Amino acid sequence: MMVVLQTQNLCKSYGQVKALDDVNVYIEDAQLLAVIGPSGSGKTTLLRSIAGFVELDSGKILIKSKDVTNLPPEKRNVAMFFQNYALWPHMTVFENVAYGLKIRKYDKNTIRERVEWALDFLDIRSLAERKPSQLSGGQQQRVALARAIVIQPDVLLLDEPLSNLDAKIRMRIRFELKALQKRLKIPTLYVTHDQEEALSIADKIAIMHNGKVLQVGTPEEVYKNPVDLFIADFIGVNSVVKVKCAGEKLVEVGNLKLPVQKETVYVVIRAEETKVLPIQQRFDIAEGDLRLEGTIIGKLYLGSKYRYEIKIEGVDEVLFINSEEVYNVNEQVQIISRKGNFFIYEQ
């Protein structure tokens, strides 16, 4: 596959804060790369620098092997979908979608044909004469997408595209957005704070923290093989057990004895992949599985499940684990995490 978008060693600082710290990512033809990370990690700065709205301190941005680093936004042939949709309130849907073509000096016939194609593609042609104030949030989102794709960009940039929708609509739109991107075959950079959203729709995921890209891989790779403690804790619903080694070469965590080189061991447990069982129930433990014992000290009802706060014997931390089983506060339980559903890091 051909690399369409590539960033090379992007750096951008605001005072003492490094918003981008030697960032290298690439997107191949028709791929969707999701960029996730906590607030302030640099993901939006990366998106805006590719769009041409941020002047870099150093580094290069290549689109179809062409250096566009110093080109203005309108010369890059990228389309950016803004979090707040940024529709012109005084324009109709048709006029909003046509706007990007007009400033690119297309003739009237081409503009009409392209706008009608985009409206049909997103099934909103019936809304063509409405103003944004007459549209629902989902309809406004489709108009903003139509405006982005109508210019037939080389790269589509999406900034938190589903954040303004309620949870039920957001779940449905994920499927539509993924299908839409595959039909369009436009290389897409998708910034989101919602890791579940990224895991569900991306071909690749880049995880950022403090301006750096820490890991890039398929959703399965970053979920099952996180390269460090931050990523293991950030991806998925997790609990972290911290064990001080006190100079010992071997430390016990539950039923496991771990050889260690450093002062502290962190065990990141995938809470959604973990079983909570009565303390007396027999359970076959395979080699490499983790078994902990603890006491339930808190309980929340979540509908289909309960969320339990569990104090683990021998460590200061508590675990937060969801289970369909019903237990009482102060009840003793055992926690079983299969090999591959927990990760061990030394620091």
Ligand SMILES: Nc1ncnc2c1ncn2[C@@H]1O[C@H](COP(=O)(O)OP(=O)(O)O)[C@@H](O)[C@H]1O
The other form holds:
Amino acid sequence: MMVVLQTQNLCKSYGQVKALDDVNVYIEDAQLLAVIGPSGSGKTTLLRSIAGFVELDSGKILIKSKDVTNLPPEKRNVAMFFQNYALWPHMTVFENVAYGLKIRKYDKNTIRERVEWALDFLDIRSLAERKPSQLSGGQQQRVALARAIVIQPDVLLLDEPLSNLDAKIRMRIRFELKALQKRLKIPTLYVTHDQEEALSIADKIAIMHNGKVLQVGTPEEVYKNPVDLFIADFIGVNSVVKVKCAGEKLVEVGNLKLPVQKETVYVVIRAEETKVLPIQQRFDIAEGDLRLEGTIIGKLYLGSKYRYEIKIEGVDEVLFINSEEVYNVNEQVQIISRKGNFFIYEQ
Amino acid sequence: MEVRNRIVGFLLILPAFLILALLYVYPLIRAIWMSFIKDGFLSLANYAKAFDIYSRDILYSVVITSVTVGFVLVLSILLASYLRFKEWRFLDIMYRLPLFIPFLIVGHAMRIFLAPHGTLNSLLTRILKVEELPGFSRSWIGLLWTFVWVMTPYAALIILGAFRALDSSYIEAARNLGASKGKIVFTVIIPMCKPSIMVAAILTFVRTISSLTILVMIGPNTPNMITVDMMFRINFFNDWGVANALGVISYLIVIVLAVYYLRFMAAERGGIKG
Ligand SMILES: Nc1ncnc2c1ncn2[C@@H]1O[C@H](COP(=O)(O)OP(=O)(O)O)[C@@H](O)[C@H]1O
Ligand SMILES: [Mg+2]
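What would you give as the form predicted in complex with the ligand, now that the form predicted on its own is on the page?
Starting with the chain above, the whole complex follows.
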């Protein structure tokens, strides 16, 4: 195991806003680290400071054990993929991809060989002589990727690479991108606000919020053991039950009696892994499972299933839970969530 | 209904159109027409005379103007590149100051600065430790110096505007791939801002070749530029025919540029190089 990229205690403020607040992340070998978080959480700032475009207030960046904190962007061997692709319109595809190699003063033949390798790798050899304006969005994206990987960077930085593509293509490219990264074995930092994308593509996930990294772990770890309310709610599709406790030491949520110290108890329920059953149906619940009773107050047809809006007595927020069973509005139902599919937090 | 709308539309633009026609199109056509009239007859005599007396001045005008454009472009691209990468408010404001100084005052200031015993020469004589130096104020060097001084801010304003409007990601992508700032200016910024640089070049050319004040203030007496010759023709000989012929010749020079520019723009847009 070798740590290729490491950030140590990165801090960056813009006025009052802490864009980076003591950020520590690292990438081992050819891993793909996905950085996720809502808009404004500091993901782009993190990525840009690794590329050298952000002047940090404090902290250190190591690439292959070398301190690059004070190196200008052009001296760091990291390749960045820009959200808008940033292909130069006056150059052909070939010239765009060859740019980094020309700067590195390779001879003509080597440049040709390497560019053709990259174009083949991304299956765009036939576009070599076109200008970017003659390409579709998907093709431009491949060119931008070819331009980044052809220089054999130490680290590949991707800022929301799929956000400009429509949903259908996005799904396909997601897998292609992962396969490509595994074949190339380039350590990669992948920024996205789409938790589903991150879960499906990442070796490790770092979750950011307000400039802080809240948790780092494998997709399974962060999905199964979210360390706080924000992460539990951010990852996956969830409904949150919020119960205020008026000074009591025990709060009742469905069948559970929860000891409390703070003011409010939040129960985050993974909507995908929760059952909705008719109220009379007998169902054996085990120790630690959650059972709630409620009334259907709305439903949406989703094709293979329904999305139910369920009101629970004494809880303000309504729950949204998907189920293949058919219920009518105003019908009484029970909601069952197995241990491990819901999380309890106090605040 | 359709027809009525058109009439209303026409009536709305009519005043602007009339003013334009009256103040611009009519004098232009009249000047062209008069350049072909000699002693009440249609002829090319004015042109024959203009080329006979002034062909050296026409060449001189084109050369001085072209050299001015060259210097102005180099300086304003240097300035714009610097300010694109580095924020320096002082320079950002200072370079625009000449924009607000009337040509007459610039001409006068330059006359003092470039005179035989002017500011520049007192400095130079002291540095070079020589007794006497010729003044630059009535030579092509002084004229070039003044033109460049006056025209650079305009060109820099246009070019810096274009440089700043260029999305940073294009520049950052190049830096990310290892390019130095100088390299980026030549491989990314200038090629991507070519249309604006062309506009700056053409405006500088037109403004220089049609300027008169500065020439009268500090230009050499001979050779002279077309505008001064036109003034002489009118003031001393009341010879509007030759003056108009000279005017038309300078129009033609500019029109050649304009055509070149339009073809360049068409090529930029549609890729139809001709
Ligand atoms: N150049 C900047 N100037 C001022 N504020 C900035 C700048 N860049 C980022 N910020 C602020 O820093 C925070 C984090 O931004 P960013 O890293 O772009 O978040 P994300 O990519 O996660 O959406 C935001 O509040 C943003 O407004
Ligand atoms: Mg961002």
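Remember, predicted model here, so these are calculated numbers, not experimental data. Here the rigid core means the biggest group of C-alpha atoms that line up within 1.5 Å when the two forms are laid on top of each other. Residue numbers count along the first chain shown, from 1.
If you fit the rigid core between these two forms, you'll see the Cα of residue 272 move by less than 2 angstroms.
If you fit the rigid core between these two forms, you'll see the Cα of residue 103 move by 2 angstroms or more.
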